[in-house]
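Presented below, as structure tokens, is a lone chain in the form predicted on its own.
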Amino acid sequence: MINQLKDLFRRRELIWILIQRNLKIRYKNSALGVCWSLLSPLFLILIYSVFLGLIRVPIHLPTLVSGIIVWQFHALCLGDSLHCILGNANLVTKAAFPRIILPLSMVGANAVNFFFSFLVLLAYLLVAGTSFGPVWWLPLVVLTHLALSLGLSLIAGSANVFFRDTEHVLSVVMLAWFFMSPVIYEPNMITEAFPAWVQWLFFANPMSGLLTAYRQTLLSHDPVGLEYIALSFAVCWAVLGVGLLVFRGAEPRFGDEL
């Protein structure tokens, strides 16, 4: 692993070249580019500002919008993912390369705008007038969402090659993903009204103590115990670890499949 690691650092160029190429065919053919980061999460609150206004839904918009900007980034990743091999079968099967690079790559790009969006995010929070929690629990927050989505993609993206079926079962298993976790509500509407168990059942869905942990962190809401986050937060680490072991193995196989 530290071997990995030292690899990787040393091609950190290499790395840094395929971010920037990626977020260049995101942004392909299109007039404002990367400003797209900001605008889109932009006419989301906008939006939604609206719709909820007309319609006079009793919804907490900061929670709202926080949820779905965080998931945004989640499901990116894992969409993208799908394509982060098998869409560069040229470079798999003609250049010497740690692997890696290419999901490791794929994420970060995405981070890029996340980056962005989570700027507009804070921007708004600050203009809506929100009390912010601990924010210097942050950065754990974004590194554990981080390993989540490239454990997960690490995982995505190698199936993928070998069952070309993955893309249609990944797109049912995000929507029921979606509405399993706090995206849209509160937490606390399963700690409030469910036993013990299912609460813990809950929090073994890793981005719901993701979600709960930004929201603490951003909006300072009704704590939810730090033992629920905390096994959340293992969950995700974990999915890294398997993630890494997965691809590890499928690796030596790439060049046969593509």
Second form
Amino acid sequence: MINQLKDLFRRRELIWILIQRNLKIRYKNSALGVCWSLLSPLFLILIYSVFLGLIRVPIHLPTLVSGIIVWQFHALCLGDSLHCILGNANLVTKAAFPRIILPLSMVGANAVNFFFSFLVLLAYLLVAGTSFGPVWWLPLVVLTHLALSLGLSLIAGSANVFFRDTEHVLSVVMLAWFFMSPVIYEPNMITEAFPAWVQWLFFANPMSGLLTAYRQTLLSHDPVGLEYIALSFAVCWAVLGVGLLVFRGAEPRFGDEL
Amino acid sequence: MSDALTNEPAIVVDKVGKAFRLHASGTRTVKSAMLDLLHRRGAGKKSFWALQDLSFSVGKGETLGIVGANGAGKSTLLSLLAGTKVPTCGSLHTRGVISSLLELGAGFHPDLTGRENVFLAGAIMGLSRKQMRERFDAIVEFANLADFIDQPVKHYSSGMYVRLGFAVSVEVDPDILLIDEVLAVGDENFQKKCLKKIAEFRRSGKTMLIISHDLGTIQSISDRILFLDQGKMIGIGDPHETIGGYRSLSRSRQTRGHEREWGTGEARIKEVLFENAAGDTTDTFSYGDSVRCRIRYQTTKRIEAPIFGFSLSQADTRLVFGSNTQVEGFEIDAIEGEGELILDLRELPVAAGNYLFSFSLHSADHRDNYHRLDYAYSITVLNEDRFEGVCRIPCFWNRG
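Show the other one: the form predicted together with the partner chain, since we just had the form predicted on its own.
Starting with the chain above, the whole complex follows.
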């Protein structure tokens, strides 16, 4: 484990170059380029606020904006993860390097994107004049979020090498997951209406805890019990652990399958 | 450094085997995986051994050529050494930085510029940006791409692509260089440049493994040759001998199955020996060599006015040339008992390849076929200069 971390540190330039490559390629040949990383959440926010208004489920706009931006990062990561090994088949079959660099740099590239949308989010919150919560927790929240993204990418990325069904399964899962997580609603709609065991179940979904934690630090929402958030966070890190194990098992066979 | 250290091999391969699982359909789906799970207990998975029980070592500074027919496992061996595939059994050790020319420019991304791709390729091989900056100019110069280095490589011609790939792989200054059939790419000029670079590598004590179907080149640049066939090592050793072994195996594969023997048996061609100009018995000749065929016969009775014939065919039995003693006006009044007839072919004018000899012994009126040996003997003809067609007709150009 320590040796692997050392190896990754030694290869940090490769990780950085691949992050740059991923970013360059994403916006190559598109007229608006990097603006899309802001435009697409903007459109989503517009659509959902109109929709929620129509069905008379009022939502506080900063809650919606923060939810969409956080979810966007999550969804982009998982979408890209499908191809982080498969799409680099030419590298995997021709050169030896720690394969984990591929999902790592993919999450890294998305994190760079997320960083910029996050800045825009902060600017928006300042302009909107909302009061911030305990922002010093933010690093832990972001780190846990990255752990979840990497863990899921490791699983989805390796699964897709062996089973191309992964893609179809994932698109369904993502849609269900979106509505099961408090992206376009607030968790108190669940916490107030259902018994305690449903709440536990709700927060077993790592995205519930993450979204809630982001909002508590950024928007000083009414605090949900810390034990619920702790559960979500524990799930995030557990996913990373499982992801690393899955990846370690799958890695030696990438060269044969691709 | 002590001798023991310097003599330590750069590559040690110990009882390595590599099996691939065979899937019924190309890509796996969850459904097929489930079916596999169900069947696993029964018949056992089908697997294909691309390499089996392979053991050898390569000394530091040695150049090892690898020959074998398609599917012999040559490329699989190189990918195991490059670390892109993992052996199913056995162990494999390499010392030092490995650069592989498994596929020139494999890691290049079409949307990135030549410059970006060079740095990416360097980072993949484990070089720092600083090290790459130092080598960058040399790479661009070797590839001769100064004007195009900031263009996306998707706009490159295939030749430019290959040049850049080769330049990166050699300029990263690896300890071990793996070369898979790249000597066959690029124009003649660039090939010469590559060979020069390879010779330079050899002199500077780098370890190299080279796969090539160009037997002449590989024989001249290798210290030893490894001969693989159907995943197994047939031999490793002296280039001349090993290549000879490979040639005769591939010749017998290519030419067997056509031979046919028939006749009345009153007279028989016992054997035919082929000799080169030096009088050595051989089955490998070069373009332009003379071939002496010693035809040894045996009869059960006296045979009046027999005719000996021969023909030379390509490996697929297409006739190149044939003649006999009657046509050539060489009269034999009679044969009895044992004897030998000598057939001299001067200046074998045929293209490189494998050829089949047929011999016949029949009566003057062609009614009695005493003995016929169709496609019974095979020879290999080597030729440095390739030409179109089966044989070279001497030609001269003049202004009229």
